[in-house]
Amino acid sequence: MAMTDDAARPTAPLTFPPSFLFGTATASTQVEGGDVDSDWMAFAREPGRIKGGDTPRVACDHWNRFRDDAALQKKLGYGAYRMSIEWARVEPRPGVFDTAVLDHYRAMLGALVDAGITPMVTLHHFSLPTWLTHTSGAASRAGLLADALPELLARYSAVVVRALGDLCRLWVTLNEPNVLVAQGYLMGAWPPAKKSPLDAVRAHHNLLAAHVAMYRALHAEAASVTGTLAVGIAHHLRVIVPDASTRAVDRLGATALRSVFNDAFARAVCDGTLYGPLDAFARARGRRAFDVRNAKGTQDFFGVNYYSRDRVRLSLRDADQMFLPRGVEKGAEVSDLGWEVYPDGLGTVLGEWSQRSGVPMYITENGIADASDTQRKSFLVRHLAEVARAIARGVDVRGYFHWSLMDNFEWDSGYEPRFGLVAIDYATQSRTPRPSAELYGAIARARAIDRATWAAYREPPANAKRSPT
């Protein structure tokens, strides 16, 4: 979506409805710290699996410091909190619940609803208990393969909504499943560090079925126990173009990126369909986890996880990268870990994806890599722009999530990636809003991008990081 020259100048702020919420996201394994039982951590324990070593058995000490950190947010001026619950906490064993670790997420959500704070709540952010990743025997299916995965996330789901479902109505089931499967089974970068393409595609369907089993549990327990909440998916979506448009095999290779990273999860639950080649390889394999038209509708919200664009290339000589890999143009704004900052990108996406769906949107993660704070503001308020564009031209967008409220354990990156509005010392766990945090802060209160603000920020900074030329 290319920026109009009215759009670049409005000639009026670019308000936010009165409901809109402005939040952060952490995630559980990121930031709570604690050595729970969880195959991440014993992920992170195996030499040269985590960029300098690093591990998240303390990360941030949110499990204890989540009251002052809720007052941080309140002080800062953010009305909603997207976090998640650590699945091997709340089930240790399998069908045993810790409701010690329930009543500690109870306290959790409880400081945010005292501060004012909306809680979102995510119930699988990429960690699984270990009881779930061990295998009995050669030809056993664990993790995301395991045949009882739907059921096990249904039960555990269903426990955690009776047990906080009072105190928090929005829920996402699971975050970015096609990062989680690509990272986890094309690339193997992350647990279980495999690299196989049909189990990635037994894993995108036990996820989906998993996603279907979560959502009824929520729902009829609401009905039950807590009354109405709404559920949906944090879905990963990265604007997809061909490095070189003159190039037939570049722009297939963009369309079957797009087809199969960013379309597959999400087009399923908005319409119950699969692109053909996933089915086909799901069918090949003698065995459907559920039949993918039971996925349709089984949301009431859709959750944007945005970030940047790549640019595809079809390369026979690439296959690390399922011969499709992935740059950025020369030349272009990119964050600390090199990816594009391209915000037209986000109302492009809102704008498709509302039509889609039929629900309301949230933008549940949009953040930058950015450890010295020089790219941020201009980052958020360029993003920010984009959603109250969307807005105006008709899109129900009902929130957006800065990824992340403070500096976190980022995954096989480990501490280094720099995403928080809260600058964290590790040594000390002391906490520092960057100067980006006091002006999100500052457009959440009035709920608008004023004239000087917008005059100030709607174009990368002169010190802005480039790609390579």
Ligand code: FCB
Given for the second form:
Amino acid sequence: MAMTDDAARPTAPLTFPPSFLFGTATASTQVEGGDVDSDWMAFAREPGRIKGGDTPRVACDHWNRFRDDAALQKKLGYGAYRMSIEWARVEPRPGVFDTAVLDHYRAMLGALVDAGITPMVTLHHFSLPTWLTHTSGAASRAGLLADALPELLARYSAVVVRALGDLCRLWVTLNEPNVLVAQGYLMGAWPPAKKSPLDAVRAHHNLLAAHVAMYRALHAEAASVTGTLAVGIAHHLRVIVPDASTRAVDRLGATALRSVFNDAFARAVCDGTLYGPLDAFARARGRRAFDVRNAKGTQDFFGVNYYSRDRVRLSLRDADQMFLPRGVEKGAEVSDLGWEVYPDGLGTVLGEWSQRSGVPMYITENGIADASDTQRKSFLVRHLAEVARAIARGVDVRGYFHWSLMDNFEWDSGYEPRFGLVAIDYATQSRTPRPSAELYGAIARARAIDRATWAAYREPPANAKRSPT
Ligand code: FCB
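Could the form predicted together with this ligand be given as well, to go with the form predicted on its own?
What follows is the entire complex, opening with the chain shown before.
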């Protein structure tokens, strides 16, 4: 492949290896529907929490329509699907596991396997059973701060892999622990809606301990199932730069945000070390000592959820954003949610973390809120080109899962953002592939971005949304 330096754009055709997985991703709370006893269902019932008063109660009714959804994926040409399991469904009461639910997940995975689609399963994608967050009892109310969290998540993981491990080889323990902690314990936007740096640090460490326990439980169980499981984390990684690189305080702010929010969890799992100030803070104030060295090497692959770039300022007026408000360059291409579209960042993140982790990479999420589907084709092509370039440079990238297969419940933003390759009409539950869905299928089938596609989509469309100038 002709490629000179970083300033040069890639030249088509851009090809992918024969075993590369082209897939899509969803998460249980966002697509399944059902009156599940989870903290997110409870949160959505509280007035003012979710935009438009939306709730995940029906979502895409994927729980009942999974067969049609698998058939649609096959028809579109997608070869992999990342889905998650709802802990609150599988273990409705502490220590009680619902075999009918596990059978249902078997049917879901079976439908994928029968359609020739490789599954990747996430065990924890943001939501918790209410017996851990709301009701009193053994591990009462503490949620992510519960001392028993690692043990409970490990036990649940072992039960799930025992029941389903023959159908799935790729397992994700946790989705975006850094985002979950920031939204739930610093920004107060997600359950349990706290704003406590101390609790945030404790939740972060407890999730690290939980991941380690889950990793070990999965591998211990794997021996009796298939013996070939690969286990990783879906890390949320952004590109974080100072708003004005000339201002020392902004440079400091960007470094701090990168170290604490972006890198800390991933670094702990790669090297078994914590960012200094976070470590000191945890030691001085944390209740439970967690030996971070145990986390080293507990991932067989490195999952990257990549969306955007932030420009960071240090501003004493923005206490609600931890004094580090994030913004976007004036006139930059943005999504419906105002997130900057910055494909180069995916290449940067893949290169950096492949080196730091030493394990194969998957892009476990990457996508855009784009209701009119004006930018998604170009978004896809440019991000996939970054993946192809990384592979050509020698980075071991095994697959790409686009977020999302279909429109879904976007947490506190409700149903308004449209991330789907497939549009959902929530009134009728009808599924309509957007033009980008067909383009992605064509690239997946060809395992290449051909010259014509590259020429058409290598730049953002002229009518792309831009941030105010
Ligand atoms: C990620 C989440 C995923 C989805 C996308 C848009 O942070 O993992 O569930 O909400 O953002």
